[in-house]
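Given as structure tokens, the chain that follows is alone and in the form predicted alone.
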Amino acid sequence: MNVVVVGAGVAGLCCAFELTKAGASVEIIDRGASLGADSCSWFAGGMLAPWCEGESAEPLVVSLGERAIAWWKRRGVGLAQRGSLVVAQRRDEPELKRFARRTKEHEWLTENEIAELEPELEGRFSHGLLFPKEAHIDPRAALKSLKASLEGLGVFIEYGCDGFAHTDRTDHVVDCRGLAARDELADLRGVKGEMLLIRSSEFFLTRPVRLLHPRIPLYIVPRGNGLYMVGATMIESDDRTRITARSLIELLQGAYSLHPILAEAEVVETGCDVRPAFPNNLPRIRRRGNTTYVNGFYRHGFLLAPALAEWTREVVMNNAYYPEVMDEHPMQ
């Protein structure tokens, strides 16, 4: 079977990989000029944290997300499995207790235990939650690694292809365009996310840390060499052009609340993009004729892409049906 995958974000690359391994002849096209140039995947946090996400996400996100850690580990993308740490200022400790009630696979930490895990946080938080099974990756490195793996399998990306070039001569199209697919998926909406990359030679974390706050929950993810990703806002907006001054201030204030030394950090990069989401914030696979749409990952792209890619492979190759994410059976 010949398949054209439209979109070279994390969803498109994962689908292309699974289809290629299943024996399909795959071609990828993307409207961006280069890898990540037109994809919200480039600005992702890279946290593989299904149990933390269970605080606000549906159980489906947790169950599908649990598969991501093993999938990315098999890909050899430099995955670090040191868990996730969740903390709150003393005045916000009710938020920590609420987070614990809504999640699983965690253990409570005392102030001393937090300091043993992350010495930089010594004396700053009286209690915390550790999710020991969770992991994180560098999304940009993961995309490059996955691209290299595909090239090793003979699959290449053609950049600068706006629309559906070459789809008239293929057996099947897998549409992974994200919000751009709203021309076909009218119920898609955009959720803007903004982030910072900061660098500090005086601060050291080994795992993602989430700081709970009633107004803007913050996470900080280590990238190595003193570089940290700080995110992220969730704004109901289609504006992907700029980070707002308010968001920049709030993210920096959140980082300062985690540790005042981060006030001296270098701001290396600011970024924003718009995540595609359906009304229930759950992903969907929709098949219409010889086109399968894979979309609606919301804020869980790297967490959900592996499982959705495996299911897409079966939908395309074997007409499988997954009621959890499909509106109707492809054979109906």
Contents of the next structure:
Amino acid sequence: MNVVVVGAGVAGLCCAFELTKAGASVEIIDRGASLGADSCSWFAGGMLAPWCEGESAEPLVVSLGERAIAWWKRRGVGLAQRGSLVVAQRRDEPELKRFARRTKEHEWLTENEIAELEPELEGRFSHGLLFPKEAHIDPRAALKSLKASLEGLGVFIEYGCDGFAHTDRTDHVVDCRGLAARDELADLRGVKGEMLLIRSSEFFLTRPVRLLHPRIPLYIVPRGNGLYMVGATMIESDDRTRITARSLIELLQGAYSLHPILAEAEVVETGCDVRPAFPNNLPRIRRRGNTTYVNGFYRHGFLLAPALAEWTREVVMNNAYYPEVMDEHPMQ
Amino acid sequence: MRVYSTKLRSRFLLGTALYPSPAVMLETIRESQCEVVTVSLRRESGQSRHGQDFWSLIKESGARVLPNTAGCFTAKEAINTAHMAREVFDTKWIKLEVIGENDTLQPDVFGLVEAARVLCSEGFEVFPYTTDDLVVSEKLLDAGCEVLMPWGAPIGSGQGLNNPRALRRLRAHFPNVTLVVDAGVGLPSHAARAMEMGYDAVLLNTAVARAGNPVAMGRAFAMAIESGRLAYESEPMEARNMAAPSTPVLGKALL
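Write the structure block of the form predicted together with its partner chain for the protein whose form predicted alone appears above.
Expanding to the full complex; the earlier chain stays at the top.
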């Protein structure tokens, strides 16, 4: 079976990988000039934190997300499984109780226990939550490594391909274009996210830390060598062109309240893009003729892509039906 | 209930922020049968219309949109946001918020009165988010407001009605003005209490959106608000110190 995957973000690459492994002959096309140049995956946090996400996401995101950790481990993408830490400033402590009530697979930490895990945070938070099974990856490194694995299997990405090159002479098209697929999927909307990368040689963190905040789910993820990703805003907007001063202030304030030393950090990069989401913020697989749309990963790209890619493989190759994410049976 | 020239059946006004998803928000609006939803307009998305998808979803609910100026710290900002909201949502209504302090998010009543005066003169129908201060309320009415929305407690705090005496005083002083308790409500019992005092309506957001089950909590609030209103209209009994038997005690048969 010949398959063209449109879009080389995390959804497209994971689908391409699963289809190739199952014996399909896959081509990938992408509108960007290079890997990540035009995909929102490039700005992801890279937290594989299904249980934390359960605070606001539906149980489906948790159950599909649980499968992601093992999948990325098998890909050998430098995954670190050191858990994630959730803390709140004193004024927001009721938020911590709410977070604990709404999530599973965590343990309460005292001030000293926090300091044992992350010495830099000593004396800064009186309680915290540890989700020990959670993991994190560097999403850009993961995309590159997945691309290399695919090349090893003879699958290449054709860049700068606007539209649907080659799709007329293939058996099946897997459309993973994210928000760009709005021309076909009318109920798709954009949720803007803004992030920044900072570097500090004086601050050492070994696992992702979430700082609960009444408005934005603020987190800081270590990328190694003193580099940290700080994210991310959630704005009902499809503007992918700019990060606002307001968002920058909120993100930096979050980092600063985690530790004042971060005020001295170097701002390496600011970034923004738009996440594709359906009205229930859950992913969908839609099959229409010989096109399968895989979309709506919302803020859970790296968390959902593995499970959705496995399901997409079954939908494309074996006409499988997954009512959790599909509207109708492909054979009906 | 009448707000400006609009008649409403529901006395429950609901905010549209902080829901787990737009789908949950829409179901909550539907289940709570509220007719008015507040929408905060970021200047960022207002200018460029980048928030259109979300606004379309809100319009899908069929509820009337009450845009608000949340996050504005000066009268000028609030006035600009109101202008933008009128364009985007095609409505004269504006929930006017001018925030004075970052931690309590309490209204800057000076900026509020100033902005209310400008917007009323421009033909807006202004719903001012204010404190329970009586003099400020007078000034807002002088400025042209026909609705007052005093706080129950700081926004998003869920504390309930922090100063019931002041709220009662407002109700007694302005018997014919539409009064809406806005902000700080955490539980349906808080909302019921405001309605029992004779408030015309309750506006809230966080208590429903951040509940474990927003749809069910929306229904709980709708029932409490209806129940509180019914109680107010039914002339509640006066409380007394001693017991008052509800059946005669004299002449009971001795067994």
